[in-house]
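A lone chain, given as structure tokens: the form predicted alone.
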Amino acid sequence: MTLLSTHRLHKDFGGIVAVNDLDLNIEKGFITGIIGPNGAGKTTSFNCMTGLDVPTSGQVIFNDIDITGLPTYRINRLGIARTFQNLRLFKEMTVFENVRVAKHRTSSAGNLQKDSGLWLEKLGLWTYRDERAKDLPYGLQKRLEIARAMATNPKLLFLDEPAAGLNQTETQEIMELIRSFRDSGLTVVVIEHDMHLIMNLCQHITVLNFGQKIAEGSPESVRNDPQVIEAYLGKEDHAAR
């Protein structure tokens, strides 16, 4: 079942094409990738998604809602959250004041304070719960982001490069949680440059490359995609390996 599409959807800045008539979509309970060299539309295009920009023509539509062009906290209200690859955390406010923000218009004013620390202890961060959110280790504030996102309680959770600047052990974590999201029913979409998080943690891979599709499907088929390999590598790059 699909959960998300865009339908050609586009997107340009004063003549320079972002995103170039994308038709993409996102299946219920999958974790999908989308993939591409830095500039490929990546970015503007999960922008264009949770409101953050307004398309310039096209359609995205979730759950069978047209929500193109809608402000952010109407989009997240229907059910979809996101972080960001340069984190945008209340730095001053502490974790637990993070997630409850969140958190406060999906529970109760009797419920906020046990239903946010239910997320911190799901993230792992109840022991910093009273750390300022710009104190906390960068891998950390990682965590945090993903929390806030999830305490709203979406249906879908846009992730833009969640493993960036974390070490192997992190990674790996964060790649844990993001199945573990899945397992419960989440649809997961990640923005990623580390190709061995996004060949071993998605079902379905979309490939971009200036603003357009260039490749999708499954990690073995988009690995050995020749569009894909002269994006990433140049033909003779490739053909020199």
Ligand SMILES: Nc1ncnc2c1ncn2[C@@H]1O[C@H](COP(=O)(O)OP(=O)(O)OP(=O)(O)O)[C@@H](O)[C@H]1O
Second form
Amino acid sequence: MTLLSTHRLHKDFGGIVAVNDLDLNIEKGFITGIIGPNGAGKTTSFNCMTGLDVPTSGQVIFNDIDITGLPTYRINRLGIARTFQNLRLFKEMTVFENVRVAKHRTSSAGNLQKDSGLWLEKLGLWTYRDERAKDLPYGLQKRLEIARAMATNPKLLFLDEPAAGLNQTETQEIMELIRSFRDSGLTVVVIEHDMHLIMNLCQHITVLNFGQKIAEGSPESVRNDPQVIEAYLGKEDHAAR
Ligand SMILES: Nc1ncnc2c1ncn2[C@@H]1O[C@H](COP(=O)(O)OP(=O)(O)OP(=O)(O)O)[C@@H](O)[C@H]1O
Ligand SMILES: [Mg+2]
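Mind pulling up the form predicted together with the ligand next to the form predicted alone we just looked at?
Next comes the full complex, this chain leading.
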């Protein structure tokens, strides 16, 4: 079953076409990967689906609702949460406050404290709850972004480069976390340059280049697609691991 789809989604910035008539289908209950070279339009397509950018044209349909151009808070309330490639935490706030602010939109005041604590515990951040977000090591700041997104109780989670800047152990932990989300019924879409993560986690992969979809399918089919190798895998040697 399709949870989210885009129809000829298009975004340009002045003369630059970032997303070019993109048709996407995100299947419910799966982990979908989005890969492609720098500047391919991966983040912009996320932005168009989560209300950060207003598409120039085209449509975004989530759960049979047309969400094209809706503001982020409304899209979030409908059940879509995300993390950012460049972290967007409230740096001066504590770890606990960062999650509580996110939860505020979805919880009644009564269980706000409890639910925020729950997500911090699940993500291994409870011991850091009173530290300021900016004082956490980078790997934990990335976890905090995930905790904050999950605290809004999404049906669909977009992750923009969750493993970037993490070491191998941290990357492995993030992979297990994403898998556990999927196993509990969440639908996940992940942008990554880490091919080990993409190939091991995703059931379905979409490849973008110059804002367009150049291939999609199973990890196996994408890995062996000559066009994908030419545009991305071969050149940057991502497939080696
Ligand atoms: N706000 C903006 N204003 C102008 N141009 C933009 C803006 N955001 C993105 N672009 C351009 O749109 C294109 C797509 O960028 P985008 O960030 O979506 O790529 P990406 O696939 O996420 O790349 P990366 O792997 O480096 O994160 C690029 O040419 C980028 O410079
Ligand atoms: Mg990006």
